[in-house]
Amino acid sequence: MNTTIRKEVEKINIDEVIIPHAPLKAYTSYRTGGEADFLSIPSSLEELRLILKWATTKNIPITVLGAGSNVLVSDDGVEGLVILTHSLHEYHIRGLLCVAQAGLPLDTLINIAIEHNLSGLEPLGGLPGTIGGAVWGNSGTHELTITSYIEWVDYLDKNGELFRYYPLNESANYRTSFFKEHSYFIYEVALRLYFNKNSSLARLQKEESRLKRLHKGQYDLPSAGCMFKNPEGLSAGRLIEESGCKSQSINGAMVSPHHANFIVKTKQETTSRDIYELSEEMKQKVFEKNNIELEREVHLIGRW
């Protein structure tokens, strides 16, 4: 299959695109965690295919990181190969379709769409992460999820084979997706938006969405977003607050005073283990008070 965005590389030296023993702190929103056994930052489809085949041939696990939000990387590091997507950031507009590679930041994509008089994604303004990560985790708000606008997704399997997925109006489950369930690598996403000649109003709506998150303290300190999924019909943040966890802390990992479902990092020396231990205490207290088992939304990566 031909993909819609392609940058051909005639010859790639695998030793130039694989970095051994690479620290991951700088690539996560928490700025915590250990090393990747191997790290690669592909900038083209051909590089991506090559490193996927390399990892498969060596029978080592593959972990994908976008902007490093919504994840907690183990202090003991990550086994196998970690692929960073931020150099896969090309895009183009085709009528009502906004087509972007997985590493393009979601907030940047929303701005690009508005510049081209395309709307629909404004309620997601201010959400951290990449378009690939948003699709993988079915990011959204109470108003909508990213799945609502997907026309197709080009993805690769572990052998580097390219496929195209059409949702066919399927509605993905809360905070999960076809890709999360099958461990495929998202390469490119096409979103079908709608024409809106009032770009000024669209920018205002997007900015209002961003400011709502700002006023809730979501950007004050390093965090990974909501730590737990909302149980059906309930608010995880409210359950955590009612269980007495708000502002509780372990070595600088603290339940946010603004939003109890956020764990923020308040000290430079705070580790991933500190954050994890605090999250476990939150789960336990909610279970003791309400007999509800919270399900983690932040993805644990590495040797836990």
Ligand SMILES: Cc1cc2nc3c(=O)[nH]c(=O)nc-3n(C[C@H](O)[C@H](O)[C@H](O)COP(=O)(O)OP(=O)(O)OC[C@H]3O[C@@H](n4cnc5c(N)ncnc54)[C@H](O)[C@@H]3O)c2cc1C
The other form holds:
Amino acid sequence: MNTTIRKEVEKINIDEVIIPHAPLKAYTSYRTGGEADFLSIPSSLEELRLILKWATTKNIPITVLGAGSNVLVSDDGVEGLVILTHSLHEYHIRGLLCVAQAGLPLDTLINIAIEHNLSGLEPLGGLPGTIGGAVWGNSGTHELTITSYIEWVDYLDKNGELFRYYPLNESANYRTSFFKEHSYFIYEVALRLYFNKNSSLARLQKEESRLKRLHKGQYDLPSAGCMFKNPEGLSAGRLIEESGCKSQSINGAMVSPHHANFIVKTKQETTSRDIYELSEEMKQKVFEKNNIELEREVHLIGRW
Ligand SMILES: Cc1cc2nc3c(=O)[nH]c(=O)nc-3n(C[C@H](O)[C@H](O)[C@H](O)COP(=O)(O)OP(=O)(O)OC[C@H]3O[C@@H](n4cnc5c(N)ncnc54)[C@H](O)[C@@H]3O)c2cc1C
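Rather than the form predicted on its own that you just supplied, could I have the structure of the form predicted together with the named molecule?
Below, the chain from earlier opens the complete complex, with every other chain and molecule after it.
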């Protein structure tokens, strides 16, 4: 660590950056779930390193949350430290590389890229979440996934050591990534895009993607996107619909009438447990009808 950084770290008082017993509801798209034992919202690499080291030294488990749009947080809360990334949102453009910290919303990043005549990500317009969350889950649509644009990812291990990952020839499989297999903190992502002098057209294409989602009712009610992954060559939504689950509900958790693979929250009092129970019923019914075990796409976080 160089002297300037060491001085910065020494200035940070750990008690001032860790919040005990912090409700997490506000940080998830479902607006459900319990408390984190500890919460921290770092805004610099130095602060992040200090927090990671603090938790690791004390043997405290660490959970990362981006925009919380692909998670179901337990009503019984999350053990240990939850780190929210939304204050890590700086970016810069270098040639065809768009470099962004993990907490920058993906939709904002697409707008920034277009402003700089950089294209490629328009089909992901309107996809909720942060760039870090998207890279972790290799988010995307049937047209493209984010991994195909990654040049490198800077990540930290639990001791706060910084590393660089290059995807090189690794194939971008459906909703899988290097980061899903390791407990690392994605800090910064560089995406290699292509030059497009027609930024007006790119803006229109991006807006079209967002409007498609709007017209499909994706933003009408709280959800976390698709609850289950599509089994190879099949549509999880169709399997769920054919098993008779559409519009089924448990205490306000409802199989979306628009898209059977979305569970929407229709009541204020709906809990994560209600959503979970409904997802288990859907899984069971699909299994009984088709002998296919659906795999959850939404990530369960906390004390389940
Ligand atoms: C209406 C709606 C539509 C959606 N449509 C799509 C779609 O078309 N395609 C699609 O792929 N997804 C879709 N999603 C799901 C979700 O938006 C994406 O998966 C998104 O990329 C998740 O980003 P996030 O920041 O919200 O991640 P979170 O939900 O906060 O986290 C998801 C996982 O990533 C991990 N994580 C997040 N940030 C980091 C980090 N910096 N370092 C390490 N781990 C991290 C978390 O620990 C967690 O396990 C949709 C969701 C909604 C609500």
